[in-house]
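Here we start with a single chain on its own, the form predicted alone, put down as structure tokens.
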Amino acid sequence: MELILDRVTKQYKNKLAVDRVSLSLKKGVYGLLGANGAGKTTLMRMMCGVLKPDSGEILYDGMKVEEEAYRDILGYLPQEFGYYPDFSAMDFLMYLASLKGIPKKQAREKSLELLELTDLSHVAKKKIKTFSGGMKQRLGIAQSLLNNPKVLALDEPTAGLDPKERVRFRNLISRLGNERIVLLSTHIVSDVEYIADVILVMKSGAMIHQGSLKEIIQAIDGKVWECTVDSKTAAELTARYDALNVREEQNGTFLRLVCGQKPAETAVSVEASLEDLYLYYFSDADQGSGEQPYE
């Protein structure tokens, strides 16, 4: 089980959305992290065969993702998940199962199993328009698993969910990674930090880091500092260095900075986190219009 991307590139007019990305994905959860417009959705759509790369190729066990057979082993939850509001959860899954060519008896058994897995059994007969955002997202996960996919692509699945729903969702995704390739695209750092086996950091269409959490944060290890200083010093330091956190306190201004040398006499070196890395790379990211209309 291996999904290979070989120098995949995609351009929209004068915007290079994905720039020669090469990856090798095997069983497990991969967290694709980046600011909005970094290229995540375009990359994911190409991995799902929805978009064709301008150059490079994507293969699953030697099979091109454009082939019909690839659709049979693919599960996809897009960023904008469409549903029929007057359908019940069960009817919706049965309808999608029929579109996927799953026999009726098998479809019913699988739908019941997935409603149980996603904690929706108690609302199986209720109309989707009565569901909360979290319930709709869990139904989206359920539909993506109808064909027991070997590759599961989830694009911003926890966006808009409350903290409790996000934790529930993360736990579910973590379990799913035991049996398949799961690609989770997000800009929510904690979602990746808690469940990803491998973290992929994308910026301006390029893959700038990939590895385990420990490997990823090595890029700024020993470069994160904390100190509390007066307001004038705080202004000087934040103008000179990347400020990861600025907080006004009774005895001065608390700063969390990233820089290669000790920024102030009172500064203390602290352990770096994935959020520090994210803020370091994306604090100045103004990429919001980079992938219209896909991101």
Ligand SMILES: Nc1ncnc2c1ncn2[C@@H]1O[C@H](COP(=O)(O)OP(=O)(O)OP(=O)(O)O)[C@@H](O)[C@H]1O
The other form holds:
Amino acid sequence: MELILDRVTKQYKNKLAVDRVSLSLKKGVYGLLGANGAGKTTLMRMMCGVLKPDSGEILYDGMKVEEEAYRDILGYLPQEFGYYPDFSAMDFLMYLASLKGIPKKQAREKSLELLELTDLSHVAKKKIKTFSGGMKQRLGIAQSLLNNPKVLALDEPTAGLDPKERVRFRNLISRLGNERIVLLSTHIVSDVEYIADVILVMKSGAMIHQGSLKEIIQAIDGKVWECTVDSKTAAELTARYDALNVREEQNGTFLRLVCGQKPAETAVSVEASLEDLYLYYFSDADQGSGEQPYE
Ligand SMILES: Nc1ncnc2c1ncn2[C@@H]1O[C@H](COP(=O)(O)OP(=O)(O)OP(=O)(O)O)[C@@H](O)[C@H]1O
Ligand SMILES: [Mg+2]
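I have the form predicted alone already, so could you send the form predicted in complex with this ligand?
Complete assembly follows, chain above in first position.
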């Protein structure tokens, strides 16, 4: 079970959305992290065979993802998912199952099982237009699993989930990752921090980091500092270094910074988190500084 991307590129007019991305995905959970416009959706659509790359190739065990047969092993939750407001949750799943060519009896059993899995059994007969954002999102996840896919691509699956649903979702994804390739995109750092076996960091169309949480964080390891200083020093430091957190306190300004050496006499080195890395790379919205941390 392996999904291989070889120098996959996509350009929209003069916007290079995905720039020569090469990856090898095996069984497990992959968290695709990036700011708005980084190219996550474009990359995912190409991995799902809905969008053709301008150049490069995507193969699943040697099979091109554009091939019809790939549909049978793919589950996909698009970022903008079209729900039918007047369908009930059960009817919606049965309808999509019929489009996927799943026999009726099997579709019924699978739909009921998935409603149970996504905690929607109690609203199976309710119309989707009465659902909350989180309930719709869970239904979207349910439909992506109808054909028991080997490759599961979820584009921002946790958008609209409350903290409790988020935890349930993480547990579900971890379980699903035991027997398939799961790729999920998000800009919520904690979602991937907990469940991704491999974190993929995308910026301006390029894959700038990939590895385990530990490997990814190494980029700024030993370079995250905390100190409490007077307001003048705080202003100087935040102008010079990337500030991850600034908080006014009774005895001065508390700072969390990325910096190659000790930024102030009282500064203490602290353990870097994935959020630090994310803030560092995406410090100014879409662009981020992207440079190596100051030496
Ligand atoms: N159909 C399109 N036509 C032109 N430009 C597009 C199109 N789709 C995406 N883009 C551009 O390509 C870039 C990547 O977009 P994409 O939707 O893949 O990013 P994303 O990482 O999914 O962002 P978000 O987090 O907001 O969902 C953006 O600059 C976007 O404006
Ligand atoms: Mg997107």
